[in-house]
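Here we start with a single chain on its own, the form predicted alone, put down as C-alpha cells.
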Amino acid sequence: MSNAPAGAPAKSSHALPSYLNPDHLGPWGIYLQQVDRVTPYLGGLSRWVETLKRPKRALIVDVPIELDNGSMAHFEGYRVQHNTSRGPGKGGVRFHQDVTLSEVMALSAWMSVKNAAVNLPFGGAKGGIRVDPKTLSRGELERLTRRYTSEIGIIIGPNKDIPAPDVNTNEQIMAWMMDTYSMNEGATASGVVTGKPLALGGSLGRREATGRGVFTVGQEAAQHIGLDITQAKVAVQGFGNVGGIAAKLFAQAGATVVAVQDHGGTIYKASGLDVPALLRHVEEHGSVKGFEQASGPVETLPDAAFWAVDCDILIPAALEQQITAANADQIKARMVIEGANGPTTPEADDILHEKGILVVPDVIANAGGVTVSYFEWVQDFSSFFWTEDDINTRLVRILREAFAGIWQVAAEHRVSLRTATFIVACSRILQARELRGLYP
C-alpha cells in the first residue's frame, strides 16, 4: 500500500516495477531511454506519452509438453501487445534459450514504433519461448508450437494479433500455428498468421523481405550522404533471411562485402567474399566456419575483431545489444544499417553519433518483413495474391517514401535517425491514442 498522501501525484518511477523501469538495462530499459529522447519533440502528445511506456497486455503461458522419450517437459512462453490504437497487434514469435519478459517487451514495442514509422495499419505485438530449437525434434518442436498457439489462442487472432515468423522460426512453425488456430475456430483462419508457406496462403517475396528492405533503406540512406554503393566495403552481423539476403543484394548492386560474422565465427577477406557460395556454404553446414573459395584464402578473424573491419557499411542482423559502449569506438564504417531489433545500446548510439557514422535504424531499416506481412494479410482477407514484381514494387515504394519523410524531419529536428524516426512514429500511435480516447 502507497504510504502517499491522497490525492499526491504518483511518481511513475517508483509506481513501476523493476522490469519497467527505465534505470533496470536490459532489451525494454533501452526502449524506455529512447522513448524519453524523443518527448520533447512530441508537443501536446506528451501528455499521452505513458501509453508508451506501459503494454497494453502481456501473457505468459506454461508451455507443457511430452517429449519423445515419454517424459514431461515445461517451457514459458510469452506474448505481449504492446499497443493497438492503429490496428491489431503485429509481431513475431521467436523461439530462443535466452527470450526473457523484457525482451519480448521490447521487441513488441519496436514492433509498434516500426508500424507506425512506415505507416502499416497495425500496433506492435511480439511472442516467443525460452528453448533451444536445436534440442527438440521435429515431433517435439510441433508439439510445442500447437501447445504455445492453443495457450495464447484467447490474445490472437487475424482482427487482433497477428503472429509471423521471427528467431529460429519459419514457415513451417507459422503452418502449425495457423492449423491450431483454426482447429481451435472450427474454421480455416489463414490470416490469423504470416509468413506462411505458399501453400496456405502465404506470400511471394515474404522471405526476402526484411533483408531487401534493409538494402532498400540503406540504398537510400547511403544516397544522401554521398556514399557510392558500388565502391562500398560491406561487413554483415548474421546470415540468415536478414544478413544474407541483404549481403547478396549489395553484392549485386556492385559493393564487396568483406567480412561476416554468424554464430560459427568471423570470416575475411580484403577482395571481397564470393556471397553466393557463402550461401550455398551456409545453408549446407549451418554456418560460416569451415568456407572456401576458389579466388583465393579466407581469413578467420577473432569475433571481438569483426567490429574493428575496415568497411563503409556495417549491418548487424543477428541478435539484439550487440554495438555496446565496449566496441561502438572501434567501428570504422560510415553506416551502420541495423538490420536486427535493438542491436545497438544508447551509449554506442552517442559514440557512433559522435564519431559522425550514420545509424539507419531498425525501426525503418528491417520494416521490409511486416510490409510484406501486411501484404499477405490482406491478400488472405482478399483471397486475391499479387505477383512477386507487384510485391517488391509495392515494398520499395513504401519503404522509400517513409525514409524520405523520417529523413526531413531529422533535419528539420537536427536529431538523429533513430530520434527522428520515433518522432513520426509516436507521433502518429499517440494521435490515435487521443482521437480513440479512453473507454471506458
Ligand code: NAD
Second form
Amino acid sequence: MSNAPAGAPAKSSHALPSYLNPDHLGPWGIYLQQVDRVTPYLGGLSRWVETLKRPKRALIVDVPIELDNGSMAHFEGYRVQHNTSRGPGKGGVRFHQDVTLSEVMALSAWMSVKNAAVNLPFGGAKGGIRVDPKTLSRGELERLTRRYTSEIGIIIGPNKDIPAPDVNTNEQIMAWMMDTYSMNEGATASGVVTGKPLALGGSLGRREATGRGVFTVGQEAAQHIGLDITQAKVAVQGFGNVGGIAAKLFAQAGATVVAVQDHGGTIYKASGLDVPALLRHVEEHGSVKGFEQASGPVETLPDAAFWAVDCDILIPAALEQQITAANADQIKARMVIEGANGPTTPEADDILHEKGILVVPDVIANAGGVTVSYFEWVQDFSSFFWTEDDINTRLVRILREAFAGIWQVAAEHRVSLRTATFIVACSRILQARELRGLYP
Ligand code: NAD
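Given the form predicted alone, state the structure of the form predicted in complex with ligand NAD.
Below is the entire complex, every chain and molecule, led by the chain shown above.
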C-alpha cells in the first residue's frame, strides 16, 4: 500500500488512482505485473503503455430485486470497459459470490489482450454481479439479470460493448439480457450480447467454442513439444462449459482423462474416466461428486492432491489463482493449458518455467469462445447464418494462425508464450491507440 496520506496529491501524472493500486496480488495486480513484463519488448509503443494500466471506464451498479418471499435484496454489479482502441468492448458476465471490482477489471483487461491476440476487431470488457446464483430461484435470477442489464444499459450496445456468458451465466441469461436491452431500446437488438440461444440469433458452435479452442491450441502446442495426444493423460479442474467440453474433445482424440476436480470434489481413475458418462452425471447432479462408472471404482481424492496427479496435460478451467507458489512445485504435467482466465500466479508461472513445463496462457488458450462470439455478432449484423462446419473450420484456422505467430515471437525473443502473446496483443492495441491519437 502507498504510505501517502489519504487525499495527498498524486506525485506524477502517471500515479495510479487508489482503486487501481497494484500493490496486492489480486487479479488486477497480476495483470499489471504481466504488462510490466512485456513493456521492454514494445519498442516505441511503450510510451502508450500507461493506457493499458487503467480501465477506460468502470461502472458499479446497485442491483435491487424483490425476492420470492417478498423481501428486498441488493447486489453489487459491475461492467468494466478496459480498452476500446480496436473496437467495441467485448467480454463475459460472471455471477459469483466472490466477484470484486478488481477481479472484473483484470478480466476486462485480459479480454483486451485476448481479442487483440487473435486479431478480433474488439476491445476488452467484462461484467459481473457479486451473488451466489445457486441461492436464487429462476424468477429471482431473471429479475436480477434484467435489472443488472437495465443498469449497465447506458454503456452496452451492439456497437459499444457486447456481453457474453462466463462463470454461472448461460444462454438463458443472455436471452434475458437481450430482451431487456431490446425492450428499453424499443427494437430487437440481437447483437447486444453473444452466447444467445440459437432461436434468438445465437451461433452454432458457440456453446462448445471455448473448449474446442482449448483443445485446438493444446493440440498445436503438443505438436511443438512432441507430445502425442493419443498417449496423453489429462487432468482437468472445472467441469463446466470450458473444462467439460475440453475433456470431451481430448477423450475423443484418444487421450486418457485421469482426474477431474470441480466445486464438489476431486475424482481420479488411472485407467481413465468415462467422460460422456461424467458429463451426464454432472448435468443431473450438478457436480462430479458421487460419480461411479461401470468399468470399476473411481477414487475420490482430497482436493489438494489434484495438483500432484500423474498427468501429461493439466487444464485449469475453473477460476483465477488456482496454480500458486504453494502447489506449482507438485505439478507433474508437461504442459498446462489455461482454460480459465488467470489461473496461474506470476510466481507459479516462474516455477513452472523453471521446471520446463510449457504454459499455454489463457489469452490464447481460451480465445475460442470470443472468436465464435465474434462470428455470432457478425452473423447477427448480416442476418445470415453459417453452418457449424463453417464455424468450426474458421475457428480452428484463426486459432492455429494466431498460435503459430505467438510461438514464433516466443522463439525470437526467448520468452514465455504468455509474454509472447502479450507482445503481439499489446503491440496491436497500442498501435491502434497511437494511430487514433489522443482526443482532444
Ligand atoms: P462454468 O460455470 O460452466 O464452470 C465452472 C466450473 O468450475 C464448474 O465445474 C465448477 O464446479 C468449477 N469450480 C468452481 N469453483 C471451483 C473451485 N473452487 N474448485 C474447483 N472447481 C471449481 O464456467 P465456464 O464458463 O466453464 O468458465 C470457467 C473458466 O473459463 C472461467 O475462468 C471463465 O472466465 C473462463 N472462460 C470461459 C469462457 C466461456 O466461453 N464460457 C470463455 C473464456 C474463458
